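Single chain ahead, by itself, as structure tokens, in the form predicted alone.
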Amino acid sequence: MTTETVQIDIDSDFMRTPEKVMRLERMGSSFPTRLSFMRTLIRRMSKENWKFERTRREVDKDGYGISVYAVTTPNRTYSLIAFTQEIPADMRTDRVIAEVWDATFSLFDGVPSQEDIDYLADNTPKQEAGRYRPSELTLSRANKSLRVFKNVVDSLSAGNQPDKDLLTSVGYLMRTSAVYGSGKFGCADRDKISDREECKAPFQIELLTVYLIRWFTIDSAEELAKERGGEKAVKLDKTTRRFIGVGNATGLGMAPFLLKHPALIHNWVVAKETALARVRSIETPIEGTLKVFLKSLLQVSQHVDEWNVEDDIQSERISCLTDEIQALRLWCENEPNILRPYPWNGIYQYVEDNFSLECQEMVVSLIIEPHGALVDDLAETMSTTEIPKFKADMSLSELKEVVADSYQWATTIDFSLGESQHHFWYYSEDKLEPRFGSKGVDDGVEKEMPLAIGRDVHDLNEKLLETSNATSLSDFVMSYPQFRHIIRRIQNTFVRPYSEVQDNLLSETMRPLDLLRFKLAFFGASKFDPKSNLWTRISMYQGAPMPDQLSEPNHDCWSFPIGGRSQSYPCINCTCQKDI
């Protein structure tokens, strides 16, 4: 497909409403799309011909030591400095309370000197306990997936490729448990890099860190195999190298971000929903796109077959999704169903009317995929520099109207019921990490975080209804200062209708996991593997091109990757029909 941008008028009826999109159940069924931030970064790497180089590897025969991986963009260089060490088995954990890791990383702004490396060698392995400077852009750590890492090294050292079934079942060699940036623990503030072209899109520097960690893990396994097997050792074949991603264990630390940055979240969701609406508005399909979509249903069936989790709820969803994809394939094979005007809208509407939210959101991703020329420009709209301000000149009657129109979901909740205020959010004392507590069970309710948006709006509305419209907003806030923060939020979000999660985040039935999956899907994560309602494992960059594959024509063809039969299906986000 040509890379030239295609323009199309959007039928407003094809834009899904905030009331439909911003509900936790649907948010918790999200999948990555071609607008996800990893995809955006990979396209930039390829377009700008970024250069990648391992500049240092000083490790012992077991792979413990220091390595440096550099990437040079058109304007500057970034360097991932990796420190590896042996850790006792009884100290190995993905939880935030961990104190040692197989590997720790700093992303350095530029080319580090020996003095820089020596400084970071004393601090990076300590993670939160270390001291960092503005030259450090991110801080991260990772542990091996021991079975897979060992199998890969043992197999390659013996001259064989690794066990494909084992590799497919996990999908990565190492799993990160944190990637910190934006000023945390003394690293560089966001302001230092926000005006750089490669950093303007959300989380690009953090996701560059993960991409380099992925390269490091694969490179480390191959080098260890060479150390042990000598001339007999082989490298991973091209297809297997590309399939391997990076694991991640993500918990509650991500959740508050969605609530603290409503303008940013609005931009993310509007971009995705506009992309979907553009595709649904196509009266006559672009040549080749329907054929690619039909073949993509075969690939995504295999992708789902390789998505194995222990969580009962997600397992049931995956089982249902498997059946629904098969049913959709049969429906699409009946040509009159899709060979009609506005075929993409017809496909979407059929799925919405007949299948689960999980299937609906997967199909959203699938029908957007073949339309890069139509939607990729929206990636430029997903950041913001907006700073919310209190607008004292708003009248009280106008504020009442906004609350009534835009926050009915909150004002109709009965917060007198115990189940409506069952939970509360707070920070742990030891790690300063967000926690999700239960009233009457967990301590700390007196230090509750200000994340109860629905309850705050509800309480404000009760007081507004008692107050005369003749009262100025300034006088109202002087009388009730506890409402200043929620009023400022409402003033800045009602014009951004996709900015609010339209559910009660304190409810007894609320699952933080839904917030995590929603955010991680925008990152580009896949194969969500819940370990509880509070944290999940995921895969990142699975199927993405390696640094030496970025110049290949199918560098952007890695949606819904598969491992077991990865050469059997065409790429699904363009019409090049190449195998991945």
Given for the second form:
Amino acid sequence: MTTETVQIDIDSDFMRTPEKVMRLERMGSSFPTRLSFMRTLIRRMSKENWKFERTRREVDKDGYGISVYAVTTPNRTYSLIAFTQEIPADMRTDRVIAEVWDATFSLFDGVPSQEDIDYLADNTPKQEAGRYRPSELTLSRANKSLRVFKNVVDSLSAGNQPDKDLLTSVGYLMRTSAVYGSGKFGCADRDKISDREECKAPFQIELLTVYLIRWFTIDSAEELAKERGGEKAVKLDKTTRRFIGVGNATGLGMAPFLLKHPALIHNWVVAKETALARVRSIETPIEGTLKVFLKSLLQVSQHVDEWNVEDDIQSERISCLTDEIQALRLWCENEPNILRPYPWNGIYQYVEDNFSLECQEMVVSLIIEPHGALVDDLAETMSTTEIPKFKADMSLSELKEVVADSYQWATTIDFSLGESQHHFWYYSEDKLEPRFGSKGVDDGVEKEMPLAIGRDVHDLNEKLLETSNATSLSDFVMSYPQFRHIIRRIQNTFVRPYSEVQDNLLSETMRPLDLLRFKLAFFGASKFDPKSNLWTRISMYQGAPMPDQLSEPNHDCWSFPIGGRSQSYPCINCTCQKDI
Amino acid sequence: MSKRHLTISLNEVLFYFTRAAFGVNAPIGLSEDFARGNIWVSENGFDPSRCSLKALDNLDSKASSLSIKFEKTKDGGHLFCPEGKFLSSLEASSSCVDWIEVSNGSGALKISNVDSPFLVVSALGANGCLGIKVLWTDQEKNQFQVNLINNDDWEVLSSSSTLIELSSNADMLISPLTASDESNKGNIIKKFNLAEEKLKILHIGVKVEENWDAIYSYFSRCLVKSSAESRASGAGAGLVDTD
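Given the form predicted alone above, I would also like to look at the protein as it appears in the form predicted together with its partner chain.
Below is the entire complex, every chain and molecule, led by the chain shown above.
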């Protein structure tokens, strides 16, 4: 299905404008929705009854060795090959420049032979320094949260469940620090798999890898406990297993991707905004949905209560969010506020008028959540295969008009000010680690990545204004080839109004963290835990069903999970509604 | 990565070749076009480093220039370098694709003294410029004709066994393909089907051989030297993460 076959009305009165949505501050307040890619994948796993099996476990008494976890879809099998090893504590880093990891993984396309496993045993533990083949779909690694992993293994081996508070505060046993796909280091190109049904939505194969890693972390801890505790050992209880996610540490690498794929980003945002617009345009609420929403406000209060971070800015936001959710609950308890036509629009509007961006975006997720039947088709519109083309037959006057209409946010920035061009993005020779530099402080400005969209549009606009409309575009780019890339970008983005971040990415006040959170929210990540303006930790699949729980009726109910509960608040689409 | 006889992915072709061109000071837009052309080359089973190194060397040594002029002719147009140097195939490629789009491929386009003719062909292929033929005779007197027939099918007619990707500088002529162009007696004909070749490449990868190190070396120019300060602060995270 494409955007042409799913009903999308960008001009709907209920759509939020690109000028409102595509601003860094709001993007940096994003939360996952039911359209997030992990949610889409879990729904498919359940619907298609995917089979999961650990097919190999050859490890020593400390759990070091090789394991293989296979998943079989209706059409094929994928195998996660995991290599574990002991590493020195002081070499445990989440950075790209790391050299060793507790666990490393390759997702193999099919069932690996012994020869394949031997090849990967020589390469996967080296990560970026190894080489991979088109039979490998992803490459990944993870490090333990030592205190949680130890507590879980020690507790289970002694016949006890782990420390719930500790588990809730961290949320995972291991933290991934990269999941490479799409041809990285020789792995399969996306084109190899893009026609497969289970790979059509964005990042499905990468997120399948993470799901299997999550299973691996839990399985490994339980097996180690059994090894140490023998008959006394117990497994994690069902509720705890489901609550445990897998961590991730994310840095600057995600930001360039976001900026280099404007058509894709447009599709993501249009899908989410269309979902919101569809819900806001409901005159009479679908039976049960308001009740679900009100219940969800109670649950997110606890979710937010469990969301503890050290970062001062985010702590303050969370504190404010706590108060605002409470205030919203009180407002909703006053029935005339919600028992009226267009109640969802009323709720959204009230929140937008009165509360922080963090609260606004959380409420967007909450009001979309009970409306799966209304919005889930949009998940199928979030990919693109389009390669942007330069359109030489556009006239210069048309280009000038497009820049004036669609890029006012860029042409009005004063780039003569130092603060407007404070930063630059670059690749370090240190394992190609992406870094964010400051002009006048860091070396390498002449090698900056071409991500200065606003500045490039601004400079193009200056040149266009002094060029006659009689000049053809092909003549213009022959004279000024330095503008070819930005013209191509403009030609392909002005018809996709949600494709551009409408802020200056070089500004002194720019926080790459906002871009990271925006993208991670679309993945379905939660519990954003910023470690700086360039770096964040997150949880993935927290609350999601484990492989043996995928057939349960509440498999899709894991939005804003909370510790110690068997399920998330019920959605309107499944039988757990009766628990309301 | 700077090893010979590697197998790389198409995405790596895009990544490394864009930056290799940028490394010899080609503007980023032309560098992106160059890399897209190299993806087409790779999808058809060629070693992109073999096709492209000469063009990058020429830009780096300034034997070729990105400076270009267009003039109308009675049959169509003429692209040339006004500086008396080789016309860089990076610029020639993008400009000829633009001309075909604007002219709808009618008429003939002459391109003078292009340093790596096959890269121009790759740009035409990558941009879906179909129903055209490209003719040239290089410095070694090898004659080539490339017929871009439809989305998948294209063919090379040549007067010798010289590899087309190594063909040296030449004047090129691009014009509409006619029925008689598809069978040319006396020439060596090699036919390609992009869909079939690409499928193979997606399963075996792109082999790069002796020129890869030099491509990687140009790519490396885009990397910034790491200092103790940038290592500590540039990525925004600490050097040890134990929790």
